[in-house]
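There is one chain below, alone, in structure tokens, taken in the form predicted alone.
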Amino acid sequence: MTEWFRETLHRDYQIGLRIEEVLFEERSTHQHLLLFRNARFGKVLALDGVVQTTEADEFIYHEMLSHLPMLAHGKVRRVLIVGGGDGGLLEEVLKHRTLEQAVQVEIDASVVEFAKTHLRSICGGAYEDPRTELVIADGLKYVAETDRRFDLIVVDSTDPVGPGEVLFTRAFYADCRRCLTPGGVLVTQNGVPFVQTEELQHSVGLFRELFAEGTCYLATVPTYAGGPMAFGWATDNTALREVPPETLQARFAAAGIETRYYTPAVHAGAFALPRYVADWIA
């Protein structure tokens, strides 16, 4: 009989893998990590029962995490990445000759530990980049505490259920916009609206609490099925949004970056939103 993996995040919604071969499976202090092998998606890794990364799609999820919000700004020098254990959106930072340092903050040592073992083919090199220093903590007591600044956090967290849950509050936020430079950007993982619409629109409205601007831009990651997926935006300025096309390109360029998915269009298109969405974080 043909094994299959259900994902089951959504009362009413559930997806299905195939299962070729499980390749991995432990349950840690923190979660049940599973890796199997999909005949289309190539590795597949899954937390407590909800797929959280695979190597036939990954690029397209790291890339608008990373270079989006980098291009952006244009002088990101330090970057702070809460979870992302996987490694594939530090290695992708990475890329960027300009960053001076990469502080990525993982509640759990386990899943750094299999990604360097199990995943090389989405983390690469980065945990041995010496850009990158590695934090064991929990993301919502280290912005809490620290007292050093960010040009770009990044939130590569699961949903908001279990551990993942404290990252997405008002109080976390709040600490994030306090670690950030001034005019730098917060940028978070949130889900597919269609099908998590609640979950986008208390993430926007508290942006637009704490920020003088809060929204999301989009992207199409099919493994995140049911439509596209979100991105949180939160800054303090503005203008960042607008970026000019011919701006954009420039930094492309000088970055001299390979991406599989993300360019200076599809950057400016990203923030773009259908109808249903812009009414429903209106």
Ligand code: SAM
Given for the second form:
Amino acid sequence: MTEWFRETLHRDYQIGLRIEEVLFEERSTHQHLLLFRNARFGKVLALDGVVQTTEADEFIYHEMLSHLPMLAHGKVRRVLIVGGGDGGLLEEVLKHRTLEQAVQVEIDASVVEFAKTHLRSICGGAYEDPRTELVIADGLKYVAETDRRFDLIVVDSTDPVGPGEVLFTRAFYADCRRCLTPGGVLVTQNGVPFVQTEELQHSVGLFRELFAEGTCYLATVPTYAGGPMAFGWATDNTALREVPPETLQARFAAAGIETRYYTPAVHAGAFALPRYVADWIA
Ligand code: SAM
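Switching conditions: you have the form predicted alone, so give me the form predicted in complex with the named molecule.
Zooming out: every chain and molecule, the one shown earlier first.
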């Protein structure tokens, strides 16, 4: 009999992925972790019944969460990643040679250990890079207590259920703002607007209360089904969203990074919101 993984994120909408082989399964103190192989998506990581990343399409998600804000800012020396235990985002930010430090705060040590053993195709050698500092802690608590400042904060969290819920709160976003250098940027994993409308409205509403600018940009990631997914964008530097294409092109060329999804043209277009999304966050 064929076994299917059915994602349990939405009450009235499900995606299914055929399980060729279960590679690993464990219940950690924080969540249920499952790794299986699917013929189209390769290795698939699910936490608490929700797909987190897959070998085949992680590049779209991780490139758009890293290169877009880094090239928009242009001078990111220090990055804070909240969540992101699979290491895919960390690997992308470290491709910027000008980056001096990447602090990653992940609540679940077992996700990181697991990625180092089973997901090298996604995290590469990111956890061994001398610029990486891994902190095992709750992101909410970390940003509330740290004195450190970052040019960019990226929230690569699970959805707002379970341990990830606190990463969608006013208190968390306010502390992120405090931890940014002047003109720094906060970007967030903000779900698929068509099926997670309230989540996006909630986050962007809070960004607009706390920052000079709050919006989102979009990219289509096949495993996060239901339409394009949204990445939250919050900053006090409103110029960062309007960096001229030739400047983005020059920064991208100088960075010398090879990408499969990100291009400066995709970057500019990602902020163009379809009317239904613009209306929902208006
Ligand atoms: N790309 C993914 C998605 O959209 O489904 C997110 C991937 S990443 C694996 C999410 C990580 O966030 C998990 O490893 C989880 O342990 C971590 N996480 C959840 N809540 C957290 C918290 N409060 N503080 C720090 N990390 C957290």
